[in-house]
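Shown here is one chain on its own, the form predicted on its own, set out as structure tokens.
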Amino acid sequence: MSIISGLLSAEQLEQLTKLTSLLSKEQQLWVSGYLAGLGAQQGGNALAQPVSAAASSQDSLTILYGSRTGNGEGLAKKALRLAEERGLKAVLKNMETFKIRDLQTEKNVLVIVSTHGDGVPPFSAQELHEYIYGKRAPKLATTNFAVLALGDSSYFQFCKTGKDFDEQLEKLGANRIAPILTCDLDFEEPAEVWFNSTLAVFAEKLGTSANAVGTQSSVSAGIGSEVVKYSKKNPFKAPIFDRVSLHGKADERQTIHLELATDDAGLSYEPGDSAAIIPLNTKKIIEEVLQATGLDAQEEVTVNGINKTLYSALRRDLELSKITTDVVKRFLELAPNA
């Protein structure tokens, strides 16, 4: 039974034990012969293939994600692509459909999980989150792991779910191969840097070359010309072609129909595409902040590595309309006031 238990999950082993306990000795012999015959039809011993599968799972990376809005899933797919470019054998698994008992058989796991509200796991991650804190949680002494956490720093419990996974997996005996990365709303660039360094360590653990396969970063159209590729990192700033209010002048509601001019960008709209509206803080709220803090609007500050005036940063880069417990706590560190 010790050999079989290494090939089957705990749930499968439990079902097999129940079945065999209901069979007579003659029925058990018949089942044994049936499985042997089935293995012969498949070109080998019935037990040989599971052994091979179990061995191959030791040489692969599982990218396990828990996402609600789709950001975590998108990053997981990116991690899969980067892993495959390194020659890693990798598989993508959603926490929502992941069999929690299979966690004990995972040897190399890259966890990507978001946090919602006041430190709440996304629905897809709730069962696994509860499992690793429960009495049934397995020992993971042979598991290597790394965690990428997504969150919003304006909330007090920033990236709590990811931090929970990182701390609890270590408590269960798993080996952390890279420090946790806690990502704020602007996560794409730090995530890519972290993926490259972390996947290099996984590659060493799996005995695979750590050199990434090069990818083409530019696309040419015609001789001597380059097509600009617009993306979230390089957006096309579309001028407003038309703006129409969909309510009467006496109506207090505001619903605006906007048409954007994108001809110069060479973009073609398809269902599922989206346009982003980047709001600016009003001059009134900026003046209120400056008056309350006594700061100089023309003072030079650095935001995301770019030098600009404080007024410009307050206008375009910083959130001034939402005050949370975390914001107040951080402000009190700078200006203590009971």
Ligand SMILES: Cc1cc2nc3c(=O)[nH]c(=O)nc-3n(C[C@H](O)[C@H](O)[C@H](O)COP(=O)(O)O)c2cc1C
Given for the second form:
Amino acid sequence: MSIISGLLSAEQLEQLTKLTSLLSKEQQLWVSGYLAGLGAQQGGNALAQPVSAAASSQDSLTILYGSRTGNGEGLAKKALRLAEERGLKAVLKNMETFKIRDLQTEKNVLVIVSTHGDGVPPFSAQELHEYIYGKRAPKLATTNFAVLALGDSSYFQFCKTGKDFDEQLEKLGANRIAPILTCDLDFEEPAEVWFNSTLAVFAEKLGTSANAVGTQSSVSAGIGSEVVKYSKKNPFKAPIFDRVSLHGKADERQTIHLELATDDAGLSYEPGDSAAIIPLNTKKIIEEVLQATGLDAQEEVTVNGINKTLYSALRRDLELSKITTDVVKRFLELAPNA
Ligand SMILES: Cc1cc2nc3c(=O)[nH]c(=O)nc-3n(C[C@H](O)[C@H](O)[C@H](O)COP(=O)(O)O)c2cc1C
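I've shown you the form predicted on its own. Could you give me the structure of the form predicted in complex with this ligand?
After this comes the whole thing, all chains and molecules, with the earlier chain placed first.
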């Protein structure tokens, strides 16, 4: 009060003291947010900013991401859009610029983080990762959280960083509102299914009805209005215009120059954009698998949270031509001979 007292008259100070003594902790926080908002509207000031950060995190969802090659960032933007469609007030924050001490003021956090190196956090998540394991780690008893971990199951330490965040946030007292989702390279569909169920729980915690139209955060404006016509989920099937092998016939290496005709797609490219080739398993290999296992091609199965026929899963979703560490491990569980 001593810093403020010089700014206020004795009468104002008395009224302020009287008012604050009548308010509950929650009301004080609301009023501090209200005053901070007024300050920001009138050009902002140093006093207003930290209070507003604390207040805004009370009634909004923070989508906090740590990404290196952009997958997590893309998912975070998608989560923001889905949250807003539900009427949730949400804010996107990059771990790279996140002030670690603000963690204790976050009340609802959706963490999206990948793993790099040999099971270590991406550079942008390193400081926060160290902080939650360190001596200065805060108590998070009033924080709700859920973690989406990105990784690649061909690495030994699959989704290690996401698992670290999930375990450690719980150890710090935070309340896990949904089980961790560990995503392999094909993450878009499972992530969307998980976002929908997890955001519904956050909406409940924040007291927002699922279909309400809420206040939208400023970060979202550009992202929410983006219309993506073609995506990994809805790919443009580009005809092959030209295909040239860049090595001699005797060479074991295979590097192919491919030209794809995309004129009809209305796509525009920027440096750094990439095109993906989505391979299908051959019908022959699928037949062989069905024969060897005796399974029914029309049986319904669930892959990454989506129901489909076994045939469709074998054709589009499952790797049939390469043995991964994961397959060997699972075979080991079934095999009678160690
Ligand atoms: C150099 C490198 C190392 C990686 N190491 C791991 C790892 O140890 N464990 C894992 O599960 N995934 C690992 N990955 C896979 C990434 O986590 C995965 O590609 C993820 O989708 C990347 O997300 P991001 O673009 O948001 O960083 C690694 C990827 C790269 C490029």
